[in-house]
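Only one chain comes next, encoded as structure tokens, the form predicted alone.
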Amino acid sequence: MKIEVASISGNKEIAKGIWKMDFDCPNIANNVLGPGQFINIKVDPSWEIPLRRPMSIAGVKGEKITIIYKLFGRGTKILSELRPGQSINILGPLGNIFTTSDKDSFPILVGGGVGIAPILWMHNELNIKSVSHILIIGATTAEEHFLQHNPDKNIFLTTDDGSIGELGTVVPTMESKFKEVSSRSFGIIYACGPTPMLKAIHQITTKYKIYCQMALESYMGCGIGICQSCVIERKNDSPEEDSYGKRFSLVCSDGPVYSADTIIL
């Protein structure tokens, strides 16, 4: 973990709502291990935003850094109004990955809100290494895609309205396409997106034993397991043994990505 002044290379909105930064930073650059890692920014040098914003990053290439971002507040509308050549705080990079050690599994990746970030990084770091996977991808309308949808190269986007790709959430096409796959290999199901979203693939994976990663969204006031505001509940199979540490979770520290078994939505 390193504190770094970064350059900001390019920052511009790519869908309704929904922008893409890159920035170098060395540092922190060669030490990030994979997807589902988040960077920590100081949005405002001043004292005015003390708190720090947690970004998942959306790739690294080489000594740069790529984050996707979504217009909610007043540190984010600061954030799209930085331009290349200036400077940012960052602090990073934290949290652990996504892991994919059977090479016998079939990836399905979704994502939703900003939660598209951790999982395009997969989505494109597994077509590097040409592994078959899907991609679900979600969002309100279609204003706020910048992928096609392309279900001969298992690309998927759904919209609530219906103006894009499927109707409704990812969550149905999530079941039917691990319905698909499961017929004739191990389909795992790697997730990031709004609590809501998770708890329903939470609850989809539950019912039929789906091996299931998630890479959670959290309020975060330090992002290094001080201020204790990401806490989660643990599952605990054991309440004979309870304890702080085993019936809950930081997920800055321990997380953000936990296999959905091991945790309570």
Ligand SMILES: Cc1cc2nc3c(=O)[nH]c(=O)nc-3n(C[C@H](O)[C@H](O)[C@H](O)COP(=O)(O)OP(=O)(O)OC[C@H]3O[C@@H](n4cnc5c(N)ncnc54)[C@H](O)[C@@H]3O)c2cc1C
The other form holds:
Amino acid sequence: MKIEVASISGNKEIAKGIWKMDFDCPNIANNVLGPGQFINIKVDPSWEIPLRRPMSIAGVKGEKITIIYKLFGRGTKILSELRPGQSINILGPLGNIFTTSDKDSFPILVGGGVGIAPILWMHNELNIKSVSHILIIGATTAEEHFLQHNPDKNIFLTTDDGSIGELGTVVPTMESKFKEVSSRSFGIIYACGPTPMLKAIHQITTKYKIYCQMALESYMGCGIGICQSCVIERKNDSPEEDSYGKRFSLVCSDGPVYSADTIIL
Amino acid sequence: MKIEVASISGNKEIAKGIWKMDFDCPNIANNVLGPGQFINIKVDPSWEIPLRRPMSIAGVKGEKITIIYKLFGRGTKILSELRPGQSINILGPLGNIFTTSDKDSFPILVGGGVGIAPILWMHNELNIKSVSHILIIGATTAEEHFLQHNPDKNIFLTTDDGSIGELGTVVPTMESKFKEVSSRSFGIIYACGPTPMLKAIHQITTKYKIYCQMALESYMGCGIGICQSCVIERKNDSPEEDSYGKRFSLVCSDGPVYSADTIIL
Amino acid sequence: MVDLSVKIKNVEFANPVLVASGTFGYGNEVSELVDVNRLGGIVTKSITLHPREGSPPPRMVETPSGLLNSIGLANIGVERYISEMLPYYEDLDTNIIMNIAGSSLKEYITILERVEGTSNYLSGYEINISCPNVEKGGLEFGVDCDLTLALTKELRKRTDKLLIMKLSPNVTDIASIAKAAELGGADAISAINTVVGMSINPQTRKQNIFTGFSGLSGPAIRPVGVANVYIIFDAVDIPIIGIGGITSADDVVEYLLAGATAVQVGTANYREPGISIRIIKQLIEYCEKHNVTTIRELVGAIRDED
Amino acid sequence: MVDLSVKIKNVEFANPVLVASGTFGYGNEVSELVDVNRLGGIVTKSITLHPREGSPPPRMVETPSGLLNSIGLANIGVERYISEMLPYYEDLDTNIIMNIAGSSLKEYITILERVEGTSNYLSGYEINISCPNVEKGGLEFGVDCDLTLALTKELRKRTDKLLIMKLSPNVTDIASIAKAAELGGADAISAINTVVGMSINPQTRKQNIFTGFSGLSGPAIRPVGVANVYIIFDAVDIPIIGIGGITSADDVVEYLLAGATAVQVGTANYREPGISIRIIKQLIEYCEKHNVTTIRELVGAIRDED
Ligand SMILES: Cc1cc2nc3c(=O)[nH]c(=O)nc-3n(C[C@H](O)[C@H](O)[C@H](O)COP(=O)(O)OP(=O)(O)OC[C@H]3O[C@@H](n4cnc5c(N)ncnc54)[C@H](O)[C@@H]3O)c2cc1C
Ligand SMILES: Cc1cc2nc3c(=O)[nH]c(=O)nc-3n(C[C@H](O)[C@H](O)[C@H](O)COP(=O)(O)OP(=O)(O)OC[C@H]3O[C@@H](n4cnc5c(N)ncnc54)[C@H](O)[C@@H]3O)c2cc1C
Ligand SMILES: Cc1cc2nc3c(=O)[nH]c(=O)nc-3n(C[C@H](O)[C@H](O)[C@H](O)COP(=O)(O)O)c2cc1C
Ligand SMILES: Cc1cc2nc3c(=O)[nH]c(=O)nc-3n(C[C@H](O)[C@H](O)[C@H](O)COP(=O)(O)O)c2cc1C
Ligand code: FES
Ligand code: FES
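Next up, can you give the form predicted in complex with the named molecule of this protein, since the form predicted alone came first?
Whole complex next, starting from this chain.
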């Protein structure tokens, strides 16, 4: 965990309202563990925006970190106005990672909304390790997608309006994959996205009894465990205690990655 | 009095920490009465800076207004970062003007610090009308001056360190002019600048019994007479009542130009 | 068509957006900039029995997202108000509410009686009770239930016009003050006045405001205003006028949801004298977007958690 | 060499900059980022008798230049504090002040006695009295002089360590609460805790904080903190620890001039966990620039108007 003033090397809109930013921050980059971790960005030097903004890491290349972010409100607007050469104050790396194991054959990666970054990074990592997997990314319409729909390569895009890829949410696509290859056991689902999407994913993975890890979001005051604002509710029967207690868990420190069956969304 | 979103056509540093900005604002420009009047600028779209910033008008050319401002704090810093093509929200024209009369031969204009703008405009106006006058501008050091010291043209710069023009404040230079041309009657002194300077000018003009008008500054909440924050104390024996009462006067509405002998600095 | 109108007692407001006392002068200063007839109403600056020059400068300083002020109730006094301002108001087509400040029960009464005897034009009175009571050793009316009750009762006896008590947030228990005002016969509660604050210049080591203590206003105090309106809404049955840090229609809606029937825009007028007109437009858009047919639906309408 | 040290009772602080309860965790979370030994001290988060899970989320939301929170006193309870945290603190070279919260007089006493019997390491206790007293129908200790006096007295009997009462600004008359604390034997007053606030989302029409009411902190409330410190400085003779919206050395100096002997940095830690260390450096620069040889010169040293 470090604070670093990072120099921006790229910042552009890659789909409607979706931006990609790269910056140099060697100290943090060197300490990143893997997909799921995030950084916390001080977007505004003034107190007009009091808190940092948490953003998942979408990739690390040498001393460069990439994030992918959605224009949401004032903070992300300021981010989008930064130009290469300017700098930002970064705190990270923070949080835990998706756990992979050799036993997990053929994972399914599902992302949507602001939850694409860690999923995409996982996808790239698996490609490097030549692990076969399915990638499903959901959005409202075609213009919010920046990947190519490519069923041959197991890349499925979904849109609520059917303007590209599969029509509907990510869930029907997931279900059809479960059915198609029901013989083959899916080791694990990795998911990240808006809460309604995660809820739906939890339902269907429960139904098909597939283990699922989710990277969650919550309102974060600090990102480093000192404000206690980022709690998520745990299932009563969760075995261990978190750093925090039985009922709640700190997403910034105990998460953001959780086994779907240990939490209440 | 109008509110107008003005398009900036120029903004540059003309001396150390002194900036000049030009912008197009036809509605306001068309209503300006003359030197002494000011505008009130919303420097920050966010509430980080709650109030507008008052700035004297340094000149009007057609639909363009010029201001000359000193980098002071956060507000003027934001101003200095604006680029041609960007726009600012302007409220104006506000306040009263220096009064000139044909009887006033050979006026002396004295400016210093953030009080150069109206004085410079007055100087330009008098030049156009071919009215002989003396211009005295004070600063701490040479680098804060953007005019040329030119005694032949009756332009006198002063510096506290003598690095250009006359050594010392504007006062010795004023006094030597008074003495030099004591035969000729100075009709009037027009002054604008920091309070200590205005106090000194008031003393010496009282001593030499020369009528003096001053453009004052005060902390302004609105610039248009609705907040009552901008008061200046009046002399007890001032004849008329201001819009405001006997003891105080609203600099934004009754001023900013006052006869020096009616106010307490 | 969205219905923005609200009613307090028998007074109709075309929309719930008024401008707050002391932040819009007497209403005539900005008529060049703002079509004041489009406002829900104008609460004029506090008027005392005699003209007051106010405090020496500095009277105002910025703070983070806020403003401290101590104007010292500078005003032209009730006689000039009657002779100079009332005639102007008679030509306006909006609600004019006269804000009154006094230093004794008697002073409040005298001012109100003086105006009652003169004009039928005003829509009503807003009583600024954040004033030190000289008879009670400087204790502010607004921090004491008994004083508030007595003051409200006495004024109520003397007018049928709208009687609004404007409460201070600088108290332990604003609910009981609001109840006292209701019991005394007030038609509505305005809340909040400024929050006590102070600012010192670390370079000069002097107070930034001549009087030392001053009043904090602006967006910084919006959460305080909203909380107080919510508390008062639970405590009384009369309408509430929400005040504190309003700069947009979203802020207005926040206050309405907390329980306000109308609102007042204060500090924001200094930045943008026409902001209330813009807010009224935004309010219509908000209602259209959220299928709100009458703005009154929103009053106190916080949704329970799902 | 500038002398930044201050002393409260017999406790020496290397500098007047502490971190505020609830805004720096237990002090160990950020040790990777911040050299905590350079702080004047750490006030640890409020500890209750039993562990508390706190309120359901959302617990926090931004406001203009501020923050609303309702964490609900989530903490590990006194037993885990003793077994897990005290050993860690023994290796630190700064003052650790334990903040205690209770729901009855007895609970405060039990917690303090439990710790007194265990450790000699702590520099003292800060007592969070913005807690509802279950025995008195939920009335907060900190709004009542008698409760404050009784609580302070009982705790004073049981410890010789620093006993600091932390006051709430949500009262009509903070001076009398401060006097009660002084009378009860407190060594110092901390002020202020958060200001009661509320925030509602106009789009969803729901509260932005689960519990509805919450506490406002950050630069927005700095003028409120400074005013309260100034009031308390006039009211009592014991030292004051100033809290509320501090983000820079200038802010610290503002509080010192108003009468604080030391300060606590709260919300700013979330943005910049190392901000207090930077503030300490800036304080030295300030003192050098203004020829201040000891920071203690500044306490209460507002200059009279010229
Ligand atoms: C662990 C984590 C990883 C994230 N990764 C990404 C990512 O890779 N890409 C992406 O686009 N977004 C990501 N987000 C969400 C992102 O933080 C918010 O979209 C962003 O903070 C919005 O800021 P804003 O100022 O633009 O919006 P605002 O207008 O200020 O707020 C809009 C909404 O953003 C959320 N928000 C604001 N401040 C915070 C905060 N401090 N913490 C959490 N949420 C906040 C709130 O829900 C708020 O209602 C992540 C969030 C978390 C917690
Ligand atoms: C009628 C009038 C005409 C002026 N003309 C000029 C001019 O031509 N050129 C120029 O450089 N400056 C002029 N000033 C001064 C200018 O307004 C301040 O320098 C400017 O507001 C500083 O803003 P800041 O944010 O940079 O400083 P800050 O850091 O915010 O404040 C520094 C100081 O600026 C002053 N200030 C801040 N806000 C205001 C305000 N709303 N009203 C008045 N003073 C304020 C205060 O004294 C404050 O202590 C004029 C002021 C007035 C009243
Ligand atoms: C400069 C100034 C002067 C004020 N004068 C008065 C006044 O005379 N009478 C009064 O009742 N309230 C007065 N107020 C308080 C406002 O009416 C309002 O209650 C307060 O500012 C909170 O609203 P805001 O945050 O929108 O400004 C004044 C406020 C300011 C900023
Ligand atoms: C998230 C959060 C949690 C807090 N928890 C506590 C607490 O447990 N006990 C306490 O006495 N004060 C608590 N406080 C109040 C702070 O210690 C401090 O008094 C207040 O935030 C004002 O200072 P600031 O403006 O610098 O934040 C908390 C504040 C915040 C923002
Ligand atoms: S974000 Fe502060 S504890 Fe998790
Ligand atoms: S600046 Fe507001 S009345 Fe003059």
